[in-house]
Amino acid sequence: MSIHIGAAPGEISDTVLLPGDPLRAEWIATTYLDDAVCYSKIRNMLGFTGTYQGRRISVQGTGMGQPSLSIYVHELLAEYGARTVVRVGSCGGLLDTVAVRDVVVAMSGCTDSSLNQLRFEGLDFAPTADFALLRGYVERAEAAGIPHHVGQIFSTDAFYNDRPELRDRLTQYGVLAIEMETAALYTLAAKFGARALSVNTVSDNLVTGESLPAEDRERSFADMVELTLATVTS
């Protein structure tokens, strides 16, 4: 039993969904999983075991930011045996091709956290996907025509930045979105031989100033659930 999830053994299964929001991991629960049960609510921080189309899946909230993110999988990946993680997030378009509702699949995540700077001793390590789970969803994102974006990621620890000029050479450099944990996520995901998968829906654009509006969000994180879960339990 870990400290911060505290389930027992054998109650989360060996492929678990991340959201930041533990109330949309309980919304993903009871909305697509057969007979989900709470395995968890310490600090409200909540997690659910069911099945999807007979396949055992887990469905954990992170929170935000790679600090919080770092806690819950740890654990997951070090305590609980689990082996695919795919994070079902939101992120800031940084393109202006990136258009909002479009999903942003993560190849790789740079970062300006200085956690993996301390693990490596300065080296800079390049935390990446698992290139099968990868594959998998876009190719079932194509088939359902869903649009959808492939490469990096920036994860920031700072949501409120006060380098403008930080994102700029972002853009110049490609970098397709923004958002706060998938570096950290493939990077335990590497040192525990894990499967790892970021996927996330563009809830604003950064250089367009366009937004979705509120009732949007729902649907299509709903798009992107559905494709993860499609493609997990292939």
Contents of the next structure:
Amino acid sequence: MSIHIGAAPGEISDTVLLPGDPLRAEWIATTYLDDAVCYSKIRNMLGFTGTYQGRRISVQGTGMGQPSLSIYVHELLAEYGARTVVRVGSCGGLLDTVAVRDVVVAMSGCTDSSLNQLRFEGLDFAPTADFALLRGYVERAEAAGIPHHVGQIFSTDAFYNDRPELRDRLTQYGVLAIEMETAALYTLAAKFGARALSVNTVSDNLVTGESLPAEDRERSFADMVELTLATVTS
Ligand code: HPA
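Got the form predicted on its own; any chance of the form predicted in complex with ligand HPA too?
Everything in the complex follows now, all chains and molecules, and the chain you saw is the first one.
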């Protein structure tokens, strides 16, 4: 086991879905995976492995924010041999065209975090999705007629931000949505030579004030998870 994940070697698949909420991890495992086994309960950050259409898949909660996600993703990549990691999350739209229930497929992630400023000694690294995964997801979303947007996402360190006016500049520059994890996920995948993608259902829109009722969130999340499973098992 690693420090934060209680799995024995071999108990985690090389392909891992990453919801922020550990209860979403449990929901994905019990809804979609056959023979799902919970491999970790440390800090209640649940992780499961099962099979989807015969392929071994794991699903691991990451918690909220880049520091928390980085702990789990680092250990998955460095200690458990994960090679394909896909965030299945939610985000807030920053453009009025990005409506609730739509999916934002993050091609790249900018951030106000100092993690990469420190890592690259001031150089601006551009955290980027794996192109084959991104294309695979987008082709399936197009075929299924699921509204989606492909572009840049903003991974903020502060949900409650003292300078919300900065968001207006990101809107002006066409950044699609705000969330709190993608830039770190793409950076760690690059570090370990792995493939990463981040797909996020729009739960609210910061420009229009639109918000998705809790009971409607599960359906759009389910559509997104189904497309993700189809993409990673193809
Ligand atoms: N900020 C950060 N993350 C989010 C938001 C937000 O407004 N909405 C959904 N995820």
